[in-house]
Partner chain sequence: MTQAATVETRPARRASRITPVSVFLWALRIAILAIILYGSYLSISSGRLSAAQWRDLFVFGISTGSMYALIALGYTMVYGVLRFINFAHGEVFMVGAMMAFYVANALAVTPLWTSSPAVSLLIVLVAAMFTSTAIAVIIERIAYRPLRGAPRLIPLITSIGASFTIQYLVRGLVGPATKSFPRMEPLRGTFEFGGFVILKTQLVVIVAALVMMGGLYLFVEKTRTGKSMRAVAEDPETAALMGINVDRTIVNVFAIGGAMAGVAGALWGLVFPSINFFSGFLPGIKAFTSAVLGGIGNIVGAMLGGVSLGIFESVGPSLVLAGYEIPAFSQLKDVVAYAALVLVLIFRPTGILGERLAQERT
Amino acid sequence: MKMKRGLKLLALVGVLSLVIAACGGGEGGETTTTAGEAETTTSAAGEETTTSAAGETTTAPAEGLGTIEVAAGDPIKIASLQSISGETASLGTDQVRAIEIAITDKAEVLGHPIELAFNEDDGCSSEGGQTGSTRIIADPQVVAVIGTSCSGAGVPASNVITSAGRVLISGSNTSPVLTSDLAGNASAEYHDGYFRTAHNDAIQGAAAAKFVFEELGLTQVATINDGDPYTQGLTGAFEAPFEELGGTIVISTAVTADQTDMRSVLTEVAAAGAELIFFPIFQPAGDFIAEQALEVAGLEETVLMGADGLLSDTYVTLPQTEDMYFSGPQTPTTDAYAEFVTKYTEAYGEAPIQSFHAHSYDATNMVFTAIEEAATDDGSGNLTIDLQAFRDALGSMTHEGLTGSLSCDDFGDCASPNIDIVQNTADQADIEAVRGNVLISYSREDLGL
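Coordinates of the preceding sequence alone, form predicted on its own:
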């Protein structure tokens, strides 16, 4: 009898413990629930922290996304997370400048000045995206982040920033993994609160494939990626439609971003009989592929093709890139864009140096418009920005920008892009000339997407 009574007492204590925990009566005021292999803890402050089976942790407000209060006279804070150092610095620097021009043009939102509170370096890497985004969200006043430059940095940054209730909107992330397959299916790394004004590479890959097969008449192609979500996504987006058209991918291979000797990979490509090498990667790896391809027997007549990651002022001026083809976003030709380029040149002493400045200018202005729609003023100049309303405003707006009419789908793809195919011929002296040497353009409709 004593043993049974003891067991009943232990059971009662266990039940009471669960009731206390469920009511938030523990020392830290936390409750924990488990769904499958994911565990969610709700703190006394109302924040939910979810830990996945893989050990990844995200934190978000338990109810809604919360608000940001901006006192009368205080600035509205936004942030930049771009690649501004190393070999890919031109990609990020170009976009930071566009963000700065957008801030200057707008001057204020609802009577408040605009502050670029952070200019973090994503390093075009996963680590840079994680570190930079963590620094930014530590400031509870930052409403939105313009970035990242590279999809590899965008994967962790999207998770960190959107989990904190804020928005990440990119002018140059193009990997399908961040949004969808454009057929209504969310991708693995899609997070609500992520948007982009750049194209989805499902479009660019199909455009490049159509050009190679139909315009160049080549059917035997090798692809090279560097393991980054952007390069893997774009080579994959090229390969499938190319094979559907009737072409053959003779070899699909990879290098590392820091690899300098490409000869063994290029020798394999030559042995496979490739008529064209599609390598949508970044510098410096792209430098070594173009240079060393000239040295490998069997590649003397092989055509080289890159993508927007290599459409920079530091790449197209290399002698070994002469006659290369590139795919990339269409350069705007409107008066508004010409006015923007004039402002850019006057402010920075040179014309735009990469492909995505206009996209980041548009992204920044979309943020300003969404704030205007989502914020309320108490009549004394104090603003309350409802973060869910802000996110909803971005997702539902139609913005007439430098890159065209932008309207976001359910997965954050906002662009309605045209993809240009350009060539770096012998008389091309700079990036503007190469981007202007358009051989053909493809719309989404042209590609049946």
Contents of the next structure:
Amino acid sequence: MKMKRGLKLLALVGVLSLVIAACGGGEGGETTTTAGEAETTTSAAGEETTTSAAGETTTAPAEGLGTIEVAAGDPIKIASLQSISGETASLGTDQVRAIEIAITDKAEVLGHPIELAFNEDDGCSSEGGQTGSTRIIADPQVVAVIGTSCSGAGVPASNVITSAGRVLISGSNTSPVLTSDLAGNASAEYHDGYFRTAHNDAIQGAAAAKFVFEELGLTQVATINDGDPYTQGLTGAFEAPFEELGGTIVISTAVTADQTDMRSVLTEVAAAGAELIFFPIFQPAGDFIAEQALEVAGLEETVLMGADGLLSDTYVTLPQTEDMYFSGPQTPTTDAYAEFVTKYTEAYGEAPIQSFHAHSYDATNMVFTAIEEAATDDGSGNLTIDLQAFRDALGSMTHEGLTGSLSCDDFGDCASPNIDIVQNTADQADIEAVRGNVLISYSREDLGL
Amino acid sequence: MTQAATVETRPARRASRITPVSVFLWALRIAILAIILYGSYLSISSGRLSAAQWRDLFVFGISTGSMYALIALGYTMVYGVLRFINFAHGEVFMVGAMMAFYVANALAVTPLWTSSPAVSLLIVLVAAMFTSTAIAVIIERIAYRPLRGAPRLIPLITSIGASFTIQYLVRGLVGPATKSFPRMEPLRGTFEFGGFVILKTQLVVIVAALVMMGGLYLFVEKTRTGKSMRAVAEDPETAALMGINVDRTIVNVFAIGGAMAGVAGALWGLVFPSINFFSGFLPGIKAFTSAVLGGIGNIVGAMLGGVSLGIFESVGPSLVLAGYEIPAFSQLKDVVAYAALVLVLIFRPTGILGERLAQERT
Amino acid sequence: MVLVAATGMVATFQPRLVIDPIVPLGILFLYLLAFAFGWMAGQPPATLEGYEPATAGSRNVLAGALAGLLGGLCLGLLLIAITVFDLRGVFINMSPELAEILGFGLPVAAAVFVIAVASAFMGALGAGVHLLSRRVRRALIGALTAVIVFSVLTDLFGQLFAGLSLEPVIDFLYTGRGGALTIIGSVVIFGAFIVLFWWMEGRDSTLRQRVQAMPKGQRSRWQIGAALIILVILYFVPRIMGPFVSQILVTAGIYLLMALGLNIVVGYAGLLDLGYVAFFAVGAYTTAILTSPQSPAFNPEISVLASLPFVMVAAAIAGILVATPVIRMRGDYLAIVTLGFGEIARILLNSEWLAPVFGGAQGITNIPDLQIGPLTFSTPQDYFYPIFLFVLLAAYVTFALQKSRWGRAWMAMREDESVAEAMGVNIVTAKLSAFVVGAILASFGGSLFAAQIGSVFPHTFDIVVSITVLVIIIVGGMGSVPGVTLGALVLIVLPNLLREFSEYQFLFYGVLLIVMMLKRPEGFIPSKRRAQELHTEELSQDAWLEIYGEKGQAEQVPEGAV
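Now show me the form predicted together with the partner chain, since the one above was the form predicted on its own.
First the chain shown before, then all remaining chains and molecules of the complex.
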């Protein structure tokens, strides 16, 4: 017995020493990783002096991130990391389709075919983002990752992918946590190498606030989120500018995404005396709020306002959502977009199912353009992509895409979106008509951001 | 006999020996009571809600609660007979509601839906009832019957497995999307009698639940099958000796529990017209809480428990939590339900009408 | 079979080729079910203890074929239903593609015929297996399983061979890295494993038996040697397997840590805790709050290592808080109440009310990496080592506690609380200590999770985590450390390697729970004591365990009997 215990201790010590040895080895291990690590620590350390941190992160990794060699005839690899299973599957599936269309449209970059090497699932969760991105970067040939669908998955994915020297570019992350507050302050989880073509929540929140205060002239507003990071972030982004304008948030409350009985919340809202309810949530909770608001005494005159999460066909056709206002990113109306929708419908048998496909299409094309700028050909078709040059090219380009003119700011926000405020009146029969019924459109400049 | 004896002696022994745990539990009870009372005082004295609004919250609570009660019947009857928690019962409810959705959806395009809503409603109810009954019986046959007499935790774990299996099977079959029930026009709006305003859907739910429960009560008390159920619940072995087919009686219990859950599923679709594969989980847990609240194993108790839980849940956040000015308190609605469960088990493990089962060590 | 096809599994599995280009996974899975039906139908009737099983004959094969045929006919009906009616309105997966796959692209009538014949054939095969001698049967089934494993886990083996710089092997066996098996490759694997299993079955004693038969000194030398070899292999695992597999192993390690903790609570003390995820959350959030500069209310920004003592204290307090109200509660009530606690924890973490402390739905980001002295752990490969260390520690604690006074008290309590109390076991201390030890192990898992992922969000701490951990210990074997380890490896690594099928993960878990409880309630690698307990009960009048008992007996019948 005694002897056995001694042996176990010995084994423990042995493992410990192995661990230490291993980590010692790991430190000086792969060169690309170390470079990335150094960079991550810089951005983390620069926390307190946020303004200067920005300058540091963009200039620090001067030693380079390494290169990716693509031999003649070999494909250039990109990957997607989207939510393709579970309840948010439609959000990711929509974007994966857009990426596939972009690849088909482009056909080849500098004479090389393009391969979507991974179609990973981010599971709309941080673990999903971590595992998925680790799987992708294990392939050293992947240049860029289009994703993630959800901001929660984006936080670890941004860290993992940019640390490996690669680029993560998202068509649907909107949380300010991943980039900046748009006032020049980098967020803690911003990493150089992260870009996005979707709008920052801060813009949409400010637009909705400005509309309610200036156009509708309402000052007493209730906000309801559903505990989802997106909706909570958006109500937060609404409240701050609204109060700055001089309005009052009479109650800022929340429901749960699977809640069916909204009457007690609405009773509280009624008691608080709200003139407008801003609830940028999803279905089905959004259905219940619209329906049950009619049944609660004191809310007969209250205006309802939602956001892009509720701009769907099944929602706007509910009789109770008549006269509701919605904020959301501008729907492209160009011919190019119409052509894209035709291709999409032909390929997948249904019209686009969510609102961020065009953003991912643009993101994919930005990647192609940046590769064309950053790669060098040795004359016989062998391509060398310098990862730092690739990042710089993405950061400095101006891309005319489906969603408008895209050029990235210092913190990876590339969209310069217009936020549309639309209304669902008796005249609009379907979602396309509602999206087309634009009351006012705000640009980033209009909002002073 | 022996059971009665232990019940009598136990309190005496407890009282004589004050353990740190009982001191702690008493302190907890008093503290919780104080928190609840003070919160209610704050909230009522602030006068944020009018009397009419409080009354509305109560009525909402009663209608949700009567659905909990219907589901709780399944838990309480199975527990009464087999002494185990059928974790998958929430899923039986969900499958019923899912069936109700598809039947209602198919009916909604026919003229029957508008011409005679009562008939269509009946068809939906019957379809949901049959599906839930079938599912409940199938689960019993495949997953529980082979485990008769096994150690306590084993059927419980099996029922967790059954619950997940049904959830994800349904998800695979009909997809993860949330489905919206078609509306029934005649049930819109409110109904008034004697100055008391109530939503029509709520009235239908409450009346239907009362009818079902009344019927069940008579069935269990008066019919032969009902008597054999009570006999098996009392003592399966003796019941078997008296010539009662125990297996058959147990199937009957599952079938009736399933039927009630099916009715609840169809009613659910009327009030909260949306459903997905996960919709059974939370109502299931809450129905179980209702069963415990009313005293598990007791049919009348399940009804009382369901309605009380519905009221707690509806009024509780506004009454207690709002008193402390907790932001977004309705987000904590489910916390109230879970807390109610814990509190009942701490304060009165027997429930409102039940026997002392939670602490019985068998 | 119909259900499997209708849930869309076949269509999802189909693109994965098992053997290129002839055997796709979807169809294989479907017909393996027919095989299994046949196997069950053709099983010789159960025998009483000590009697030789009846000799299997053509009757069994016939029964198997019938069972297969029945399954096949149902499938045929489904195919007809799909082609004739459009069922997609209700059953979203009943698409024309499914019909195409099921019918092998043939016209409906021919397809139904082919399906029926093929299923009957598979059923007959399944039943026919009983006719073979045990040695042949094991070798054949083992080799077939090996082919399927090699093919399904192509990612894993691809990485393994690449890590060992054996790329030619990949090119030989597979159509490419991460690709399907080639026909030659599958034949080679089948052949190799059939020889291996044949040889293994042929030996008269296992390695373990031989080691146990050795004199004491030699035996301990053998054991040290084996332990050292395993350690050396483990040391190289993350380097060979690369970041992705290491990441999966890290996840499995974190779950294993939780499973070892829950093993103490459920396996030893018999307290079914369904809210175990709450302790995981306590660990993750304590670390997050103490280390992250983003922590909203209070941010001392200490290192992850320095947060561990606080994590321990927080977990112990949480354990006591949960345990105290439930001390007097009986098993099934305890399960539901702990489930309630787990949900309460998640809702509170997500709530606006406590958002000033926990960050609400936005979670807490920017958690620094684990640092020990000069070493920083950042990649999944790095994290493999500390997590392995914690798992080892947890396993040691589990072993040590099993033999201790506490462990004996827990087990006494599990078997009969009243009797244990009467024998002088302090039930209050025993329950509290079980909860506290379990909570601490889970909280370490949470802490490492937070450090490795770098951010925590309330959505992570869902009830399914508790259920997953429960499935791990039940499948592996309650109360058994090797069993739990196996459970974690299989149930976490497999779904992560097969990420494209993640939709069916929980369906699989649910079915697994039921099947395990019905057929093998003590798990795959049971602890001796637990199996004994279940066995004693079986000797009494419990009908349900008699079935299992016969199976157990039948397996113990010596070789010559067949």
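The shown structure was predicted, so the numbers you read here are calculated from the model rather than taken from an experiment. In this text, rigid core is short for the largest set of C-alphas that superpose within 1.5 Å between two forms. Numbering follows the first chain given and starts at 1.
The listed options are Gln330, Val142, Thr364, Asp228, and the one placed at a hinge of the rigid-part motion between these two forms is Gln330.
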